[in-house]
Amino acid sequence: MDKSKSYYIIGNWKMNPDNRKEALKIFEGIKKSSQRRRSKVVVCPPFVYLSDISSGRLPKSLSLGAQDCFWKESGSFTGEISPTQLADLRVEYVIVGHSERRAMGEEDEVISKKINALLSADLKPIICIGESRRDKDGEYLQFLESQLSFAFDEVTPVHLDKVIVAYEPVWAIGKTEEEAITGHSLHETVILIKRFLARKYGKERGFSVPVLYGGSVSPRNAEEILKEGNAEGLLIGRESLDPKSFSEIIDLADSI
């Protein structure tokens, strides 16, 4: 593999931790271990901690992300957060279409609106796709292509360099490393995603979109996922709340 290649290592804290003091402690640990990294590290804490976390100076290799957004800049939308408000907090990346949001009823059309709103605000969407189960007949492949079609419906080639795809099979989330996806199976899915993008935008542009993997990632399987799965980064859940474990994953990515 090209030694100049860098990976995206993205931490999704979800609805954790339960207090500001702990959030700052975790972030400071990650910040310390993110100095002079080849990988691009992104931390996505809950909205309520973004203001505190964004107030300090960040290493060049570390950026802030958010876990969701709304598709309007302002207005009477109680409880929502706009892309412009996130940008004001130094957020660069936003997770969109996470399986947990989809499970709460978020539909493909809504996800598409959010993606377009983020791109208009010059933010970078991390578009999550993934099937709930894998069938022997390969129907899940059509399901993935449908999710991609909606997500990229109005994404123009000029915005393609801001977009990241995170393949996150629902059946692999919250499982042990042994139950997570194998490198071989992941590689096949990465090829599927790249081919879809190549058909829509041309091979050079389509293949340039980073495809990440999320689902039960730990220091014990991260290297296989990146090397054998041909993923260009990782979307990490629970392990991103442990600065030591998260740092080990970054070390592995930097060493490839």
Ligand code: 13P
The other form holds:
Amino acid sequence: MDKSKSYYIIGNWKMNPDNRKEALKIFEGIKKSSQRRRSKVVVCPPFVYLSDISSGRLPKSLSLGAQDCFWKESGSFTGEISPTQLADLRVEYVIVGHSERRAMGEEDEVISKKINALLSADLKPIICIGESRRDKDGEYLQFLESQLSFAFDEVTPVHLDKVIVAYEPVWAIGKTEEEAITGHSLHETVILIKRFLARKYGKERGFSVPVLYGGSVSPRNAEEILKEGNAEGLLIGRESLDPKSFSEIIDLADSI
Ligand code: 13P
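Same protein, different state: after the form predicted on its own, show the form predicted in complex with this ligand.
To see the whole picture, the full complex is given below, headed by that same chain.
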């Protein structure tokens, strides 16, 4: 990778840990190892910990993210959190369309609304796409294109520099490293995503959107995924709750 470029290393804590004390402990560990990094490190804790975590000083290479949001600015929407409320807590990035939310019934139309609301609030959506399984006939490729079409439906070229795509094949999430994608196979999918974006926005603009990978990333496979897979970063679940492993992954990314 070109030395002037940096990788995104993003931790998605999902619904973990169980309590505030543990959350602050993990965050302090990550904060310590995120000083003066070439990679852009982003931590996405559950909403309830954001306020505490966002109160201290953050190293320049570390940013805060959230795991979801609602698409309205304010109003009678019990239980929802708006992009404006997140921005007020120094959140910069927001995961949208994670497969675990899609599995709970979140549909492409809703995901598209969330992306537009985030961009209007000057936040950066991390748009998750990914097939449940791969078939020999390559139907999963059409599925990915369809998820991309909905997600980017109303994204204008001026907003493109704020958008990140995270390719997270559902079959590779929460598994062992052996079951994660191979570098070769990932590279093909990264090309497909970049081609879609180039068709929609032109080569230069389309290719500039970072494409990340998520699904059973660990210090053991991170290098292959970044180097051979040509991913521009990683969206990490379980291993982002262990500051030591997470820091090892940042080390690897910084050394490429
Ligand atoms: P794991 O890294 O635990 O497989 O989770 C991946 C993921 O879903 C990140 O958003």
